[in-house]
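As structure tokens, one chain now follows by itself in the form predicted on its own.
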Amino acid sequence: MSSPTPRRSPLGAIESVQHPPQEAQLFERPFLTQINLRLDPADSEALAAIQLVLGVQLPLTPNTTAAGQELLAAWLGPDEWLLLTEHHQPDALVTNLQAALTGHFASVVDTSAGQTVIRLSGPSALDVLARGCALDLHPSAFPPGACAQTLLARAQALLIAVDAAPTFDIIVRRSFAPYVAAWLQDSAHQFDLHFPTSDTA
């Protein structure tokens, strides 16, 4: 009996690894559970529904992301929201979503293959993405539990701010994570940040 062919995160090919050292300031998340949730936001009953199931409450104001202990979403749109968690099986919590919105009109999607997370930290994050992105990323316009759907050397992205050192997540589509790893690479060249490897960790 063959044995199963082990995940490969879609930067695998530079090695990024799942659990980088402490001080590293660029790497991969890789095999996050990322589920698309689509409902009313008008559906009270719904909204609590999935409160229950998440221990989140879902973010209503456009751009803004709700973190709890476990599990972070980020608002996308009026009705949409993307959630994170690294705590969760997608298959479990795509169950446990769909059976709290049974009865409503609600989408509940697994993108965990689809896309990936890069995180970029330290005092030169904002230089760097400034290089490929438009948007105001100061924490004075962008603070901590921001984010927006945008585009980073015009590929589409979602940045969340995680923290005020600054940190971000950057969330991209598994076809366009290499190109985008080796832009922020070559961006942050100067400032000698680079994504740890196998032998580094």
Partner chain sequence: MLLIPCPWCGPREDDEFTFGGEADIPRPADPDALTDEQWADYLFMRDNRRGHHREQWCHTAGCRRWFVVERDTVTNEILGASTYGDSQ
Contents of the next structure:
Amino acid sequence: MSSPTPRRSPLGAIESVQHPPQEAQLFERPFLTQINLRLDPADSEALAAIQLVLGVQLPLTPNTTAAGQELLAAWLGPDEWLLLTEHHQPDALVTNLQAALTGHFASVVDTSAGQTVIRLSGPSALDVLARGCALDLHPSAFPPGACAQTLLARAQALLIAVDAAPTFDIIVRRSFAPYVAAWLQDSAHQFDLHFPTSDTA
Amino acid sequence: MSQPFRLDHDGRIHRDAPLQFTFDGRPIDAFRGDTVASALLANGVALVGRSFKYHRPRGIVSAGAEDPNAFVQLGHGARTLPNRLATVTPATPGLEVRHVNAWPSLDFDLMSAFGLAAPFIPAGFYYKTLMWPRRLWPLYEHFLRHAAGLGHAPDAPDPDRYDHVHAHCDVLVVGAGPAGLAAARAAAQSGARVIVADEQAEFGGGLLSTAQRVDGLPAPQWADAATAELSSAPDVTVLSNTTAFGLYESNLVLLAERLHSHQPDNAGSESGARVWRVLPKQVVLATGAHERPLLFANNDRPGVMLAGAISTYLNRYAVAPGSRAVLFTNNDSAYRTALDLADAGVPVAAIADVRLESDGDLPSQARAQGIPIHTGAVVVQAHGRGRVSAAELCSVGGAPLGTVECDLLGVSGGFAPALHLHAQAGAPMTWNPQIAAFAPQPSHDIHPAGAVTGHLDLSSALRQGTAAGAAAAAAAGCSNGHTPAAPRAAETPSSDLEPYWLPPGDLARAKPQFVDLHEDVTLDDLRLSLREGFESIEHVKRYTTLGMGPDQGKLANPLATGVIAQLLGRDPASVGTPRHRPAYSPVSLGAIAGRHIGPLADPVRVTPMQEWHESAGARFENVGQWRRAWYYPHPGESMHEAVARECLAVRHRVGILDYSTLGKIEITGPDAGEFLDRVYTNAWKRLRPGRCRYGLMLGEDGMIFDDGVTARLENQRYLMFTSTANAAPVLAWLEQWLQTEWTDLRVYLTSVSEHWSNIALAGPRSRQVLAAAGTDIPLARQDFPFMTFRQGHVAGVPARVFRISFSGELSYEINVPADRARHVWEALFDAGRPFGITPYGTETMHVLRAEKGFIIVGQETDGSVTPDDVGLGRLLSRRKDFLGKRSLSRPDSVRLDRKQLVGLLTDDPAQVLPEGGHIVDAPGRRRPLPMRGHVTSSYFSPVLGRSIALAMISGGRATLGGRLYVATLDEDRWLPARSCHHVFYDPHGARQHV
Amino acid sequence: MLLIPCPWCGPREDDEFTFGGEADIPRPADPDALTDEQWADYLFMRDNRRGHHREQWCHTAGCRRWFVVERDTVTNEILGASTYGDSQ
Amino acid sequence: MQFYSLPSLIRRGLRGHRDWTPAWRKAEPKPSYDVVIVGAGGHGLATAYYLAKLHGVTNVAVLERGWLGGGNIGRNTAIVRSNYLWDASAHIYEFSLKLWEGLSQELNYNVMFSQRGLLNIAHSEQEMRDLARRVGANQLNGIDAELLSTDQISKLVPVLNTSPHTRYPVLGGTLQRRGGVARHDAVAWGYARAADALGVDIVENCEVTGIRTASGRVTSLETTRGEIRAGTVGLVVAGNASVLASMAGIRLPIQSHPLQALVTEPLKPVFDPVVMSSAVHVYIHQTDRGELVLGAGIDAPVSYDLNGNFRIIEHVLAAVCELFPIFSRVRMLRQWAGTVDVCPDASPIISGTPIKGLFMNCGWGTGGFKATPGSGWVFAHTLAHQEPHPLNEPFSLDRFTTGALIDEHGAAAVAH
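Give me the form predicted together with the partner chain now, not the form predicted on its own.
Then the entire complex follows, led off by the chain already shown.
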């Protein structure tokens, strides 16, 4: 289902307007579908039902992600996950999940508009993040597929290690996005990284 | 002649890179690689500063961060750096160096008159005088303040940038002298991630100042090779110019890296310093040791230096700090200095050695060179004023041995381990009689190595370092089977040190003997302190200010321990040392603050409509981290006028408010209703889906914590609104009860505050505007009554619409996904134009709610207010328990004279009461005057055409209509008013039900 | 700076957490049956021990779970952590 | 007691300062006293002094675990003010401030009380409302207080950044001109010397290890230097109140937290008043030596650790660099922490206990130093009469049962 109304991301992107090239080392990935899912990990029936809908088994190991063809599931807590996809519309996914979980104690909540994703990649990505993130993001400690909710400077963020470039997805709440973007820009400037200028805002 | 004291060979200075800086305006020639101190010495400048209290002339004492005298001011204006040590400041072209703490000039300091008064202003003199007459104390204090202080603060904001970096490693090596370099190599060879830091510009520490050899190479060359090896290793971070200034619990080590632009003349660059927050698994402390000064009369004269520093200036900087030297020692190390001096062609007129015998390797070599050695001898006094001119010797028994002319007096009282970092964290240290100093005890994750352990010999430093590096790597779980070999250096057999604290007998008692050069604390001050009962080392420190200068007593404290022990006849171990506190060396506030300043000081949170508000000319207010539209003045309009216009627009037509900052929590699960019953004061289980209810949440102390509307979206799904400020605290509070106390309740909480934006449409025409904007929700009163919610679309966007009201008018709060909120806002605004729609901000919102007597948590309440106090007792369920209920029956909660919410109407309808103003029954000038309460909210109400106020008044509800007076900040001006019911407008709520 | 061992996420710096005070203070089952003194004891009185201390923490900036940490309040040494599931 | 004065200083100076005597005796503990005060900090020593001076009770011992004045009196930021919101607090702090104004002469010991003014600044509309409320209450309670505009603040402290373009601009503030700072160690020493001169035994290195009671009355204290009998015992042990109270089986509504402070290197005078901002948790002043003294917010977790959390320092210094951009290049010299005992309402307990003869003076949180003279004065009265003085009656332990809390969270510059 496509929406008649263009969406606006917190960092100025407007849906269906041409985005800056994604080979940049620092850019927003706006308008991803983001669903917050809560269920009891001991409810194996529910887990199985979810796997059928998502095509991915929910990661039960803390601070890891599970990637499927069309969707990434990130562990947020022992009974909480974030589903991240660009292939499903939020409403449809919520409906499917709710249907699959009928009769189970579970919660499916669309949070797509409430947060955004910033992608940072390249050899200096670790140095940029180290300026505001206390976690050890060295590949030996935080390999691709790892995720962590933590603080980035003075904002909460979910970090996902995407690949060994290294590439990170940084998921932040909408109202914090301008701050996080400004902070990233500030930290990245000594490595000559900038958000691509966009004429869409 | 330029640089008369520069040696013509060797040293690590770059003779091909001459440069010039100024000292008090006078040009100083130097080379790249010099410090300011080495260049001043090369130019024969002995006097670099004046002491803190007596303004005595002072010179350079050391070649490092421990110097008590060499404080100077660098640069000027915004880039000036006060109180920097010449001994660690690299000489750079054009650098402006000035003395501190002398007036009018360094050579002629009028404040040295304090020195003449010294007999009458001993330690703590100010506690005993300057008390009379009492009114003159501010004058005395003014004088004291202006005499004190050192350098000057900059006069403009700091143009530099300070960086922060988090770092992790297996092994952090602090110090890159022989032990540190060996440790870092060993750890790296074991496969560990290593960070190695040293405070100096070049790695090598003592290796750079010695003529000894390591693995067959001259020591400096070996240091260079080891450094190069580390720099090229993949998982090793090499940080020079980097001081480890604090070691905290969890092994958090803070490093301050001075970047090239640490200089005040770095106009072209922008980075000042970088603070590294390192969390190593293991720490190797190779922090070395500080040479201890010795006591004798006038031991503060320029030209009196630490013996080791003399060697450093000779070998590393190719500077002879004098032309004829006397050395005074109680150990072998000064003999190495004697040999270095002799090598450089500086005659050594005498060595006074406290010990009766000195037969180690080095003394033998010195003796062989024909240097006059007096064993069992001490220096008891330095002669000369602006610079030392002679040393007066006598035997340890007190027999005079004559006076020896010299312009350089090198002293060595042994070495005290630089265990500051170790001790900061409260780690144990023990008194080591061999070195007459405290030494650190290793722990499972801190490995001391080298001179910090009390072992001064180069070969043992290299061995210890290698062992510590390997052990630390192994303890961090890094082991690749490689056993690193220790670099080799010749062993130098040495004989023991003989502790020496006090001059024999009462020698030269009349002249000051300084224990702490920076703070001008003399031996007599210590005696006085002990005499007056200030015996604990902390008492001595506080009474005399021992060790409280910017040098942190690095030289003074180890000396004082021994001196006090001897004066008290006690064991130095029991005397102890003042507690070591971070920072080891001072660190600028800006470096610690990092980037959390200016635009990045704190996140600015904005809603999706921010740009619209800005273009509409809104003024904003900070509400926590949120930036909210406050009011929207038209050109030329005052705030009062704008708010009045906005208020009337809502009351008569329609207004639109961005209310997106409210907290929103989805509460899901079969026990959601039961959960709400427990956290809210009123009953929830019977609320039907599709309906909304106002709820009050209390702390367990019975005081109002938060309020807001909650809607039952579906049978097992509720949406709770919280106040903006309490969005996070309420969620945390609810989760705490669910997770720790009510673990049997099946309820999930999910914050949707940011997903849903909230647009409030308020006013009699809001229904028409909503219809005009396009919605599939039936809006007729009977289809969509007050306190219900509907789901549908608004302006083509999926929406949850709540018919709730914080203004008392017909109102819709329209929740739409934040990424389409701007579109919906604009659609509503466009649709509203024909109806006179007016955007309104938080100020108008406050006026409207005050007209209706609605409270704002945090404004009417202050943590001491119960529901009944604000007239909401009807919301307290009697049929169930809820959080805070029990507290409401405590004696103080049922007092009849509790402060209660009332309205206030001034006699003069134009008079707006001051918020926070206090209320009395009868005005007067008596103080204290009993107060009945205070004004919590006060506005001019445009719709009522008069001022209104809300107030919390003791026993207020029982005395409605009574005459009261509100105080102003002018004690003779009182504003008369009468109390009234707190709902001023539409008391029966007819308007919101239409 | 404390490294708080979140039972799920592992040790993290303390600014990711909210301190929740002494653990093991259950809410009385029937508050109305308590005297004012007993209620005050539940509400305000704390052991505030020097030494071994059981306390609540929430990994606010992480997994949002509340759990119990045992810590020496003099040395700040962390002695252990457990989830509410474990301890019940 | 040797009288301190300029002539005596000169006279003894001419003799090489050899005939000064100890400021207080190193007393050996006697087996029994009328009153024993546990804790030789500011409050305990002041209590002993006023007991002897005003109530004629001189058979008094002050027991100290370590060295005199080594607790919070030796670790605080030395700020004195009385601009508290609620009547009960305003009255006791103002009473204390009046005692400060004559303290150096009273004790013949210069405590260097410097009334250079104390400025509270506000950064939000709600804070302005709260400050206005506080100023109004202060004035009606007879306490000097002024509401200042941003312009007035800028004139008073030109180095403060009052630009409207900062993250949290300064919107206004309050000034208490009689507020200021004092030399904190000297307060302990001055009271110790004066109490000693009146016959009080000050016993250092004497740790209390147990409190003995019989039929609901305190009878004696067990100490590392033997048992000491006393019918009246006052516990004045900031940072250890819960520990001592637990020896008598008493639970307190107190949690102990580290509170940090730091000083910079000394500078020539830059600004005069004490500046406090509760929104950004900063208080700062310049000492007579020229150092900037900065206080921070308390560490959240309960702890008796004396190092403190460096993160708090980072936050406070970021705030300071925002407020005072010219201090960015000034350097932190030394950082330390003390342990503060905090009550749920941020007000102290000066009270009897369920055990007869056992009294507590504790829970001052971050406000203890400024209250030292007044606290000692009312506690001495309480011990002498076995019942509270009207000034400390509201600060009873009982208030946590009745609910009559005195919530001063807004008045402390520190978020609890």
